[in-house]
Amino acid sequence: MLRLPDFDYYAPSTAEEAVRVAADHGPDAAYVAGGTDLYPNMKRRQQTPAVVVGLSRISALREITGEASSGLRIGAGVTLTRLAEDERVRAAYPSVAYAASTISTPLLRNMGTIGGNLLLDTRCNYYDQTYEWRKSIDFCMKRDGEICWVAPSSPKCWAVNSSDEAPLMVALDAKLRFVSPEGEREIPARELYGADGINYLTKRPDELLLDVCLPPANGWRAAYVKLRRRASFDFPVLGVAARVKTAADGTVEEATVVLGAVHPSPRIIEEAGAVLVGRKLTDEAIREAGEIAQHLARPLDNTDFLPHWRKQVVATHVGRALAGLR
């Protein structure tokens, strides 16, 4: 049985108090909401914070405010189940609700939060193992070692971002609001993620995610398509988020295609979006966008399925996302 290491637990009732506690303990502290990512990592000794700051008592983090016409604000502590079932989200942002509904199992969606999914630790076949397994092959550079077993000659870690909501928030150009001892700041979702499996977030450790601001639903549509081995609960081995805005005659004015689970961060395929602008979503246009995305995708042997097969199916899944928008 894997057991949690010893740690001190704090349960503040406000975001300000949570930030203060985390700042007082510095790098030894970690925030936890549902715990569906942090606690398994602690059991595997991938993360060993001496202090855990629980966020479940902060009611402000569980609020959904605003309207589709001006944009919704979704608290970072809103559970994935609530996000998937909220009528405002389902009506104006169905892709966000759908992506939440595909994450893990019902029990874990009842615990896991939108904030936790957006800040999910990167994953890798050589990293997501027990301490004893990792020690037996020599640790990887993401924790305790000096080598990336996925690409041994690489100077960086190639663990992948396996969040379902992250590529969609990047495609939607959502904004994320953080608070720290220095005050609040709001950044586009695309600026949150780094290109390294270790330094995969640009947020500071003492920053707390408060909420996500979805842009007004004013003519654009978005879709999310997910590939995994077991449809009941697995992490994605490929996630495709697509967003388009069309004119009255169906001509694409704006288009964004983002790939998840193939890179340490959600990857915007700018060329795939650009090839759609000024055209209608015909079979030919969709096929071209899919082929461009497939050509630029660089999946490695760091998750389920063979990497060359994961690359081959990129075009198919980009096509499914765009055809759903048509």
Given for the second form:
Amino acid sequence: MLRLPDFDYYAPSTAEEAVRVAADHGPDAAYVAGGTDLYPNMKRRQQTPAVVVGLSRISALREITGEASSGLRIGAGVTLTRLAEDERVRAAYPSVAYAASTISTPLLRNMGTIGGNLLLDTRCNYYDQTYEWRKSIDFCMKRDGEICWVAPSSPKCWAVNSSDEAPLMVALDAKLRFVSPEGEREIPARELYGADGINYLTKRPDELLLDVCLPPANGWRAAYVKLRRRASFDFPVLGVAARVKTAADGTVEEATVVLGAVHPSPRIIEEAGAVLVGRKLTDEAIREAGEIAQHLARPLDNTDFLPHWRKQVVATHVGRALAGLR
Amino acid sequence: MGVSNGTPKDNGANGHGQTTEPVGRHPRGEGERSDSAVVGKPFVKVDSRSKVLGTMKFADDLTLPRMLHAKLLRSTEAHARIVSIDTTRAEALEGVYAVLTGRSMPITYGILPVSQDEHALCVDRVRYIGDPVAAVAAVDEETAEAACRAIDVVYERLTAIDSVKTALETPEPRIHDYGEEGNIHKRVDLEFGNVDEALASSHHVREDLFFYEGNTHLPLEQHASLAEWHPDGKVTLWSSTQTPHYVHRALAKVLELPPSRVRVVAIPNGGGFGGKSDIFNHEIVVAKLAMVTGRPVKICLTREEVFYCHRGRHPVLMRFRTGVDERGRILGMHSQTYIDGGAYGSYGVASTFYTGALQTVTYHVDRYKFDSVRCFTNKPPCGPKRGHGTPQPRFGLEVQIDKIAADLGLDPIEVRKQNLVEPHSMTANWLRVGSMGLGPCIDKVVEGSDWYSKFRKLPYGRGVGLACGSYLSGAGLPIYWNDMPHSGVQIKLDRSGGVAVFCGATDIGQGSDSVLAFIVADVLGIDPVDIRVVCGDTDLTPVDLGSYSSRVTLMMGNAAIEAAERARAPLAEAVSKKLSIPRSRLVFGGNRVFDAENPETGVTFAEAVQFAETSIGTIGSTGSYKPPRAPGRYKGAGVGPSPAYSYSAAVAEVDVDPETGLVAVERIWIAHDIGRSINPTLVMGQVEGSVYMGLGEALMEAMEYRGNRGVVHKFPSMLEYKSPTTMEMCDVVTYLIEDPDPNGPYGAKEVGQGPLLPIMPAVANAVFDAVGVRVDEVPISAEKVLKAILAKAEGKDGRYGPAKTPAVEWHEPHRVPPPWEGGDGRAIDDPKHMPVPLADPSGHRYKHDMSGD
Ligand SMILES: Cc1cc2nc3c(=O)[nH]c(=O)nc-3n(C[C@H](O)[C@H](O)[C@H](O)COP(=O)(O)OP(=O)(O)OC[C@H]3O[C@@H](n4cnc5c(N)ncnc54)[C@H](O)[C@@H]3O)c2cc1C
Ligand code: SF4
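Having displayed the form predicted alone, please output the structure of the form predicted in complex with the partner chain.
Now the complete complex, all chains and molecules, led by this one.
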């Protein structure tokens, strides 16, 4: 069996305590919620925190509060199973519930949380491997090595943001509330993700995610389409989150198209949204938006499927997401 | 069949078919019991409760007092010379009990006598990333792992070989210093009748290239072994192995112990599929570590290591040239296979022959030529995976037949049915076919799937495809040639009424323990739950060669019937005396022995045993089985013969997304000619399991490698080695065709592997029906389908597949006349060859039809 490295485990029961422990240990500490991302990474020695701060005893993180009309607040510790099944979420934010229901497997969804999902480490076929495997290729830039195998001349890492909820949160313009010894602050999902697979979050390591605030659920609709090889277990190799606000006659007033799983961060395709505004969601308009997105997508060879094919099918999947919003 | 003249059956060659050797057993009661009480009934498996409840002990569940844990340090180089190994830092770690390197076990081993090319730990050369170079026994896994990381190995990198093409182009450095030459491990060239002549006289000849990607078994249970050293100089190994007999041989050889002091116990496998049929490094290493430390030592491989053990499907590039007459009947076939063997021999020599041997057992091939080359490459070794060497050429053959039918405007079903091999006939390569139920199999799936209202009629994106297959019910020859039984069964009867049955076979989930209990229960007329099965223990059980080659039900089954009948005899004798009833009137049934004419008169089974024990003493019996001798006498004739061939046909219905190329298989109808079901539920389970595995091979599974710093497995994990989940599993409609085979126990044939074979080509053919493009490769991934669709839309060839084969210098073939062209099954260059004159020397099956040309 692959074994975990040694580490000290803390199980605080309040957010304040958790933040204090994490701050005390600086970069040696990591939070863990469901552990479905962190522990496998630790077994493979991609991440080797000396101190792990467990969040599962902090009941405040497991609450869903507020109203759809003014925006729902989802605690970072809410499990994906609950998110997928919660009646309020399903009624007002069906795409959020749906995306959660597609993540990994039922067992992993029982453990995995929305917080962990939004803060997922970036992924790459050269990186999500055991220490020995990585040693056989002399490692890579993201951990223990020098170069990027995906883009050898590149100064940066192209590991992919593979979260299914992240593109939606960006499309929905959700706000994330963090706490640290310096107090609370809110980061919009749109500003959370960095463009580099190594520095993939703009938050500091000791900042604890408290909750995610979804915008009031009126006047807009959103959809999520996930592409992967198998209908369970697999990470997305392409995620499309689309959000539109339409007038009574169906004319698009606002539109956001976000691609997930093809870049180090979820990427808003501004031009694809812009081309829809002022028009109805006709086949023609949808096709144009899809083509723009496809043109701008830059999948690389670090996930399942060939990157060329992943690019080839972007328009189709953007189209399917938008068609669902007609 | 339409053609009766000059068939292989009645042209004089059939004399070879006669045999006085043992055939399958169909037990009859001492009296005239006609129907079986157990055989053919859906009895629950003997181990199902423990599996469902999680109480079944697998190898990694075993623990012994003072047990140590082992880990292997594996090579991070694909091909390199070991310059030095420094274990000092590892040995100094607290909790480390022993560190081994290759020098401690210099003797080589391997599953085949001709490929003794493996070391328990590499001595001076590593041949793939994952090849074990050192081993540690420590107080726990963490310490063992830390110790492995503290071993310093210096390598001198050698050119790594990543494919058949590179292997052929790169004779030096050689991966092994044996084999044909350069990096060619094995070459086969055989010709049965003049194929060029047959092709020249054909109405239509097609040449096609296919590629079948390698894939692996993916058993849920990771290999595990536990070894114990006994102070009296004996060693015991408990292991998740399909072949305890061969592990026993190898352990004795490498550890230099008399075989009588080595005991190998096969623990029920959590899935095998051929992936636990070799002797593995870790099995020998833990035994050695137990000897060195004097303490029990256990290892459980990680999932990544299971990928490195591999021994799975060989990647095979194929070229088929097939000639047919106007009606699509096969006159000649030339098949060439280019095989990527990986770093070691494993079963590879047999696999090489298997890529040609069974092409002749479904459709009559009048003349047949077969060339094959297997190369060494710096990848985990390939070996036997379900279907062993035959799914690849079967894929090519079944797709090519569809293409031939399309070329000639014929119905692919009719083309197949016209070509069917006759039951009880011989093939061009001298395989003796017994019962042959492929015709009824095809009829069943054609009817069940409503084929004729779907084929070429479904809307764009949906399609149906059909394919067939056949497989051995056990190889006719053992791995080590000898005349001893292939399977032995021993029975001990007890005055309590309990029955203990001993056999060397291993239950790998397929249900062989249950089959053994069912057959013995059936013959003795008792309930299967009253039978205790003891299997796969080289100290306690008679030899059975192992759970591979679909041999167990047929061979162990026949041995079990013999043993059970022999056990029954003294009981009948004693009861007959006691009750003064003639033996011929006694019936064994319902846990009793009774008078057929007067069923109330009788004794319980336990009483019958007591009477027998009283009169003759302790009751026990043995039974054994050895397959009939195969008729072929040429070099290579040892691979392919079997006591019986199973047949299957399948129809796949698929849904192809033309915008992405993604293929979903909606439903499979599959019919399997089982001969006779010993237990229909277990048979269905094997059929459905084969469909599931077939979907994986057809759609996604691939052992892929990258070239970064050598040849490295692309992603040895269950997440990224894509195998279907339950969500991808299609609906399956199964039909069992029961036409008892004279060689099978109760007429039973195999089901463990055969039903896999038609799945991949059926899916390929269905994809063509759905979107009009051909993917002449497995897996049929979305990328390939979309590429072909886009090519076709641009007016180009709507095909994805290999375009050329590498250059190989083929040798002059050994020429063996097919049975209907005379000869005695020997090659004509064999000095012992004796031509047998024929009544009709040109002897083609289709001579009459062709005479008009
Ligand atoms: C086989 C498999 C398949 C998967 N498939 C998918 C998939 O299809 N789609 C997908 O999106 N994900 C997938 N995942 C990833 C993962 O399971 C989910 O994203 C899950 O939601 C992660 O949540 P967690 O609570 O388990 O995270 P953890 O592992 O506990 O944490 C993940 C990261 O977030 C940090 N973190 C967690 N909570 C907080 C917090 N409150 N504040 C600050 N930092 C925090 C941790 O420090 C860590 O760096 C898969 C994982 C596996 C193993
Ligand atoms: S993108 Fe490059 S640097 Fe980043 S993880 Fe992959 S190989 Fe490493």
